[in-house]
Amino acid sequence: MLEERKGGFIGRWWKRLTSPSARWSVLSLVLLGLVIGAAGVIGTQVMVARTGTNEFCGTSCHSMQWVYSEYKESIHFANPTGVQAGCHDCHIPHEYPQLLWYKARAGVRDVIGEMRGVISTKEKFEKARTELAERVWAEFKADDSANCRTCHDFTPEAIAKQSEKAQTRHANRKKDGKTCIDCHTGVAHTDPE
């Protein structure tokens, strides 16, 4: 009894741990932790899929409601091709493992501006809009706008098809040391004041 007792709880736990189990066999434990990793991997992947469409960021989110409505009415949501660039498009990045270490920094974020209700309001989302959306372009200069970029392509045929003066800016955007964001804020959302 007093020999268990050494080591503190940590120990304890510990040798547990490493100890052989005498009541599970060794391909039980291993079938165990298969179903269990592939029950969190498939979880995973539905929870990221149902929380990467449209109905889920523009009506789960009581604060998105009014950027949602912006984007119904913008170029990415309806245009002549027929394509349509949804929140998950544009806001995620579409690589794993960056896409759930940013799904979960930004979900907890949302979840407790919603409990706080930071912009519960559309005044309040109205006072907010600069910060919101500073962070949001913050993001795609870090990552020189690579959302854009999965759609809009600077190959030398996508570049001859626009103006002249879109040509030579897209051209010299890199030279310029510029990426999407520094001159398309407000391509599916309201600029702010």
Ligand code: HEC
Given for the second form:
Amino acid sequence: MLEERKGGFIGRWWKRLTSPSARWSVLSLVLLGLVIGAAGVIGTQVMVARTGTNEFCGTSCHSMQWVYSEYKESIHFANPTGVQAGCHDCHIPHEYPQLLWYKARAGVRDVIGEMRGVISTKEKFEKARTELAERVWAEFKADDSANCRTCHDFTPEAIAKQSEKAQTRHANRKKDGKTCIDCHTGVAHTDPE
Ligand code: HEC
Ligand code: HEC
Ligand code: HEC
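Could I see the form predicted together with the named molecule next, after the form predicted alone?
All chains and molecules follow, beginning with the one already shown.
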């Protein structure tokens, strides 16, 4: 009896939602849709920007202070060129929709990790760091260190300006099937043991 009434209620609404509007013109409905869509896009961009700063990534969670303090000592935080690589430049995919998918997954995992206190002390962090680093290295290997290459573009002209040691390694990189992270770890944090 109750179920019948509930079905009737949903049915009535479904009919209302799927029948053409008598009051609203198609144009006003299209405009309303565009406004809602634009608000969604702008809201997403604001969220991505707010949660992508070094301050947000490095200081909102107690657990991130260990990597943040190391990063501040690294060449990617301060160097003679004045170009800074922030957490998100290296860690978050630069393309949509992968960016949103990655942020959602990492966000959930990090919040749970913070609440459980898995790396709440320096000692816990040192124990966990090899495993954490391996996870990051696997990501860089999987996409040929795409995030490094958004800044470091090794054209033949660029390679010609590098140290001799770097030149041969970089020139043969593709032939040898190597990616940046195979040779350069610990570029923003201390390497695990
Ligand atoms: C936002 C841009 C940016 C990103 C992303 C980036 N770098 Fe850099 N990198 C720089 C700049 C700028 C320097 C400093 C260049 C200088 O001082 O001449 C630098 C320096 C370096 C150096 C030289 C270190 C030294 O001691 O001289 C290495 C090696 C390096 N980066 C590797 C990487 C790797 C590997 C990645 C990816 C994990 C990466 N970079 C991601 C901008 C970036
Ligand atoms: C096969 C190993 C290898 C690979 C792969 C590799 N590098 Fe290097 N890279 C080196 C060596 C060796 C040096 C020289 C280090 C030195 O002189 O102490 C170097 C130097 C550099 C430098 C400093 C250049 C200079 O002359 O001062 C940067 C920046 C750099 N690498 C970034 C990258 C990036 C980004 C990638 C991926 C596109 C990459 N490397 C891939 C081995 C490698
Ligand atoms: C230049 C690129 C780069 C920047 C900038 C960077 N990281 Fe990393 N991060 C890496 C790489 C590469 C690893 C893998 C371990 C390694 O090689 O040091 C890593 C590892 C980590 C780890 C795992 C623990 C560990 O030490 O291995 C955490 C957590 C982390 N980064 C957070 C951050 C945060 C937060 C920031 C900003 C404050 C940041 N990273 C900035 C490249 C970067």
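The structure displayed is predicted, hence computed values, not measured ones. Numbering follows the first chain given and starts at 1.
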{"item": "Hinge between rigid parts between these two forms (choose from T44, K127, H91, L99)", "value": "T44"}
